[in-house]
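Coming up is one lone chain in structure tokens, specifically the form predicted on its own.
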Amino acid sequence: MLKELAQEKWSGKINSINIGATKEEGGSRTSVVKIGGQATLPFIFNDGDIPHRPVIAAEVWDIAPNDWSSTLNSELEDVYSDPVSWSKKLIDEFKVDLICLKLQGAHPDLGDRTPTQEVKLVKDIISNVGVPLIVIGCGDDSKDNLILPACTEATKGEKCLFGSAVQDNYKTLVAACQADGHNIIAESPIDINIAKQLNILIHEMGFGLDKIVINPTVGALGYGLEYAYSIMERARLAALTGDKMVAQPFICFSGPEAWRAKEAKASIEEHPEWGKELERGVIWEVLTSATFLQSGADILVMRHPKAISTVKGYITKLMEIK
């Protein structure tokens, strides 16, 4: 005799967010990415609605990376010198949903690129690709407060996702995104209380909760991943039980985190017992990404094309379960 599956009843749901705007919406994107809206835990279709599938953003830098693994370089170094070509390669060949442009070259120690230079690059990418754009600063607060508002103004109407707002430096970016109609990434250091407080601070400036994406600053496989997973799970449970201040979608930088791990980037000469670099590195990124999908990731920022293809297939199979 078949028994019915037990069902959990939730009172809350995750906010839905649109990234990108078509011509009819005041932008120029050929596609719009919709995330969030879940009324249940990840991939438990029996308990509630999951209207949108997780999506993948490919990480692109404004400068050629100087510390990436040789395995990554062998796949991408032919386009490092041209971020537009880099973006188009990942869109055309690997069908990523978004481009995540990191303005690393604006850092005072890594080129000190000017707001004018970064605005030109952002406009070039907007003009040459049709998917929505995520723009991330260089990590230096003073410089980000110069370059990011210039970029939000240059992309007004495109409804991009800009980051990152942090507890000690959020007001400038929030005001810029509010003025120019963009979404924002709220970054917190693997702490649900700080994540909630930052969302409250951003919202108190008049910024809509339905335009915030949480970056919980995850770790890689084997590097604190379990703790990051538990923080995301706690936030999702709180949201589903009615806490609107943590009811935002998640963005997880699984690619950058995975490729920081020595197990992903060490050469076979250093550790012959670990096996070939390509297989090892891709597996590290795939497993890190797959784990965070299960904890509620809505956007994965990834690096290696083979890992991107593998995780896209995994997402498709998960969404077919329903």
The other form holds:
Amino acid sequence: MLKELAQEKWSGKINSINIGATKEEGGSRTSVVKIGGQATLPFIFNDGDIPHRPVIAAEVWDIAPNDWSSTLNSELEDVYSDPVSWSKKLIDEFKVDLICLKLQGAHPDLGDRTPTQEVKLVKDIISNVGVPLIVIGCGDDSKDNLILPACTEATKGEKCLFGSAVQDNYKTLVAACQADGHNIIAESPIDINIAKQLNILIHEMGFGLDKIVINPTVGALGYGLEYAYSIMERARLAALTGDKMVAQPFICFSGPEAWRAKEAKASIEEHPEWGKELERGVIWEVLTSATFLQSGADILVMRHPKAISTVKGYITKLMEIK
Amino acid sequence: MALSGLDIYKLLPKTNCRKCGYSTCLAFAMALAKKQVVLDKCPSINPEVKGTLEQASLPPIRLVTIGVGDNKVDVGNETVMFRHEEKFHHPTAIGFIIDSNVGDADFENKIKLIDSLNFERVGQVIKVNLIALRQSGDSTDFVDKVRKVSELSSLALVLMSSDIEALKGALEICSKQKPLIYAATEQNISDFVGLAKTYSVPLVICADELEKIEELSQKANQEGLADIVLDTGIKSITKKIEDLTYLRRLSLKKKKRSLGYPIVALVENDDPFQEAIEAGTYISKYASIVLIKTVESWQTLALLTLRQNIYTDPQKPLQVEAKAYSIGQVTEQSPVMVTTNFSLTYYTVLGEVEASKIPSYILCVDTEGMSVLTAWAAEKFTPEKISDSLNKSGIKDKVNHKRIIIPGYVSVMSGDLEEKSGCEIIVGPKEASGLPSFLKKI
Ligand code: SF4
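Same protein, different state: after the form predicted on its own, show the form predicted in complex with the partner chain.
Full complex below, order starting with the chain above.
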């Protein structure tokens, strides 16, 4: 049979990771998310096992974003001021699998919110929503080293996913996640060697390889998407042929990246030849996200409700094997 | 797949008669493997061996051309499974299916709209390639529409019909434009192959199962048809990804010549988002031609951009000319920003500078198309190189100040650059997105 001739059997597979813990498991989540475990390239079911579907996390900020496009604002503006309602809206109405809370407001230039304020917010979200939580720092290393450990401690036992550990600032976060039983995001700048090196460094601190998720720092459609796409393909091929140091699931911030693109943000008056504004923004997020699913994304972080529901429908179709 | 010198040697007469100009058959074989000489130079080769060698030198996936002139599209001749291994060679041809029973006015508008779908991105024009006219109803109407479309548009055509008489009528009008015929199936294969040969046009062969595709393409090949495109029919996205991947593997890795052809995928969904997502999937996953139904500029822009990304040569990043670009109504006081000549970097900076509405100069340093951080690490974006560009570009004569703005990521070079260039160095933001607010402050 030609199908058998074409089949490829791999010796390695991607690590499985559980995010979120139920009451029985020592947390308080009403649902948990399982990702990874693939023994084949994306959606080639005939070659090997694909135990879990890719999942979508909705990005929620601790402060109201003031530079998001009008297409996003018109959907989400009413909940910007309240991260709990923001989370609930996307969970209840659009069925996202996780909430990705970005503590943007902790940044010294963007409000300099204190660890106490961020801990209170994280606890508020934990007690008001049932899905597992991803928590991302503000990007300022020294500030993140203050707020993130406070948040890992406040959510001890919930098996969240915390980010991001980077090559020159990973120790504090690794130690905090280790102490409080969380998973970690290892972020590398579109470079497979750095991704691997960072995993080794984190692992050398005694942190389990099965609790790391790789953020390969993707670019948007039209803005270097192909670089991360190929880095992810290379990492997957290495993992499937046995390299355990890159055998981690991927998290792709496809939504935030897509909405930085001019094509997603420009008004119809600026670029009439590009077509309808709303649809253009949404398709930019949709196509950026969908393309990374094809290079192996396990978690997509997304923004626009319409884009989320479109990609969710696509994932459902991808996982139908008949 | 190409044979090695030794493989070829085994098939040669091994008499070392030197008629080919080489001292031994082995030397000739080695030269042949490197394509330094043609097979005909050996007069003693037997015809059967000649056939084998010629077969072996064919590309594993055939190159098929649709259309003629400026708008012809080449598809196929791919050599790798993953773009990082080399590159994907011939970008997916993107086209639109139009049913022949639409009203004349709608029909004309649609064609005009399709024709206008081209955009400029990072210095390249990206455009759609095909119009696929599908017979719905009457064959005279179909032929009539074929005439219209070939008058109205110069895009390459796909003729979709199962009615051989209708196709004959259509080909009488447009066979010189080398349209692609869609599609031969198990039921009509001989007739359709005959038709494609008569008019010397490429033909799609369609069947659900890979085995059936192989059987039909062998048959077409035996009957003398070379320009073939394959279609595995309408099925779920996942099945389609598997078909596309498996066909690529079988032709490249298992040397299945009968499957070594470009592949077309049809996508029709009333929801333009689902249609785009599916079409996008097949662009990433090995489809040589994708035909869709929706004609919307936002959808097309997104798909063409994706194709441009996936088919970019990973070894050769897109570059812009290394020089000083003036943006807006510049004056002698306008700020000067320095960046690299990597297209994406330049166009990203350009976008932000335009958005800031502050007339500025952007000086692109020749970094062989590397981005700021990569170029800095590879020593292509050094104080020497930058001060050299400052001098050569003539920018110093265009402004009456000596301040230059460098990307935040390379702030460490400020001191050194100040010394080398004699300019005052201002450290800009790390990301281009920080430029508008930065430019307003200085
Ligand atoms: S002409 Fe043919 S047989 Fe003679 S040496 Fe060359 S390869 Fe060998």
